[in-house]
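Given next, in structure tokens, is a single chain: the form predicted on its own.
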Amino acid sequence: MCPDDSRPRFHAAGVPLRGPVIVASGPLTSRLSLLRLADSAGAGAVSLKLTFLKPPFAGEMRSFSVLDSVILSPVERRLAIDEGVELCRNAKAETSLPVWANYSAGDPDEWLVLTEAFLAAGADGLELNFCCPNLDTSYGRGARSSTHAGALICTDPDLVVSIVRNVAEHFPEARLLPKIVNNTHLFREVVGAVAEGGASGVHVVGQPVSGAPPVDPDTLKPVLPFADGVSFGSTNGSVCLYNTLKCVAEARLAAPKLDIVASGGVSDWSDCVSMYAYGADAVALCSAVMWHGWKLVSSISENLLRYFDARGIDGPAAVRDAALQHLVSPAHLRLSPLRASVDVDKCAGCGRCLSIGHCEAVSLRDGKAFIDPALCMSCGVCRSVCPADAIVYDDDPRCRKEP
């Protein structure tokens, strides 16, 4: 947990950052006009929209969106090499942002061509994309065999080593940050393969990475606006947060010396702190800004700086890995005997807490909720359903008595 004083306050795989928030590769980083907005919002860096020598299919963004939960996008426009390289060059010329190039390929030579082109365009770092689930086109009507790119790469640790090593050996000066996803039981092996191949760091993306939208009960058609048909698609948003935290911890345990960038589910400054505490050096976000605008980048950055200042610490390095000391197997998890209780001054007597299906501890007494400590199992569910925030736990600061 000791910070390295020789490193910048904010950094990712050897690239100094202007601030704590990276804007992840996606719709927000597909045009120069949007990169200018990221610059104005104080983004620490940007990762450009996914680029190929030749995009595997044409398309533009279509999404199923549930506010503050999920954006599911089965199709979106990718950039061809000339577009991605021009965007990189213009971003370096017209903004003050550190720029990561995000790209994927189907064979070793393609990786090298893309790498050389982005380095020549001034990219500060290279985000080798091993995470995009939309490249698997081997299902449904009109299916064809998929090329071994995007998220499929993470099913093969040997391929991960091969790609990373190939790029690292040909371009030893490059700062490589493969972007990976936990789509098999081999996640730790994939993280190890990234390190073995010689990367500077790893960008971890939380699941779920692919999904399907729900079906309209009346039409029996999947709910995907402005599209005829449906495909499985990448799922992003708050729904991914908790798996991202797990993936960050697993990555830190698998490769203690790698820098880790984390994305997937981040929506406020405290999510960033959680990422740091599980092992991340830097945090990226996308979906939350798509919902709430560029002011969120400024807000999260400002709140993180206040948090660091209030604790008298310099940055993420001072809190990194703090949660790992508490990580144990289920068999070694120590269970507290403390129970839930009710703040009667806040309780409105709505009875919402009585509806919890598995709980027999809650009742109403004189119009207020009451939790029988003999029946309470300390499951931790009741507080989440209370609209008045009237349920407290015995280990909550609100329950503690001053000495």
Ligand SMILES: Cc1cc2nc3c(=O)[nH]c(=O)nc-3n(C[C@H](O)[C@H](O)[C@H](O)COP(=O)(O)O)c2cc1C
The other form holds:
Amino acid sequence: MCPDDSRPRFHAAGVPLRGPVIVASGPLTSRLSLLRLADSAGAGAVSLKLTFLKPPFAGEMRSFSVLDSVILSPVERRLAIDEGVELCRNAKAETSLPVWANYSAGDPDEWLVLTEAFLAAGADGLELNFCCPNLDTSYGRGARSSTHAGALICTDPDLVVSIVRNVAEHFPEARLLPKIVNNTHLFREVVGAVAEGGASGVHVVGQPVSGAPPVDPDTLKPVLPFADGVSFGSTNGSVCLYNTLKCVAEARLAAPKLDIVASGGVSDWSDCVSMYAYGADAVALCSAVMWHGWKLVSSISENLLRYFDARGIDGPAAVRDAALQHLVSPAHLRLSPLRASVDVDKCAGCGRCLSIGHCEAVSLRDGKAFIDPALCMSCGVCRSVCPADAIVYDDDPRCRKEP
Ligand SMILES: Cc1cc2nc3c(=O)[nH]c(=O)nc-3n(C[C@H](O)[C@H](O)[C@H](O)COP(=O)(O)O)c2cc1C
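Please give the corresponding structure for the form predicted together with the ligand, as opposed to the form predicted on its own shown earlier.
All chains and molecules follow, beginning with the one already shown.
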């Protein structure tokens, strides 16, 4: 079942994991007390908070948060090298967690200094941060950023190759996991650049890179609590899921042999399975644990183990890439001629499905919804609005009961 039997059940980019859920770099991994909680919750590994030789500007976390939807955060406290290295050393001494260091730099020597320091502190792997969007100060009234770090690196595949290669050549034993975003149309080239540079894997984040919070209609000020002013910010949480799934598939197609870690929008075990099926070897979470606490790490891990057991498989490797065979261009999708219908035993006749803006197929007959097959477009929207789950599609076995 596992393509390489010498590999542990859960692993990513050369690092054996204790369980399937990685806690992604961010507020959850910035203090030893929190890393202890990650340890107790059975996290597979952690990636420490972003560290710089010297953080480009001071900050503490501010966010616009909508439960189970988005955490938009333009600023957070970053660690300076001494803090990051001490955190890494303590995490290795006081927990049993595999630890990735997560760091970024503006020039080749800085990358080497940080790499050497984290390896000496016992980091199991090195997450080269090519993804943080909160370094570019060129919008608003700020002057253009002088720090060509974080997500700015991802705009230039040649720079990606040179950074990864430089670190890999100086530290050939290090397990390198560059963390990338799709902030340009060059995403596949960036994945290729990570592989060409000699990394052990790639961490793909499906963030829309950065966003702006909404504006209060009364005050006409953007909503960013506890801040005077507003800034574009990294956009995390469930809103990212679908972009992440796409990025994982693209990364797998671009680099079939590279290990892939995925984060962005995962909130339950089935999201993890989707990630594996599109090509991920392992999955990391941040926002969902911020909203729901450490018990989520344990419950997702337990549910995944149940899923693997129920299928009689050992772990993610057995389902990895399974969805890719179904990927075709829109022009090559084969469209089913079948239509939606109504399970009359379930339909309460509430009429919610009659108010779908673009659909003229639904009416009420004898107090129950009726879908006219001649008018139904098979668009797939009505089932999502029905509060009684009474709308049946042809991919659902219940449909066969319908005339
Ligand atoms: C407040 C906040 C701070 C973050 N800080 C970092 C960071 O320091 N380094 C990093 O690589 N990713 C950082 N991330 C991104 C997360 O590691 C993760 O990749 C992203 O949030 C997508 O996962 P999620 O949808 O589960 O939150 C941060 C995310 C949030 C919400």
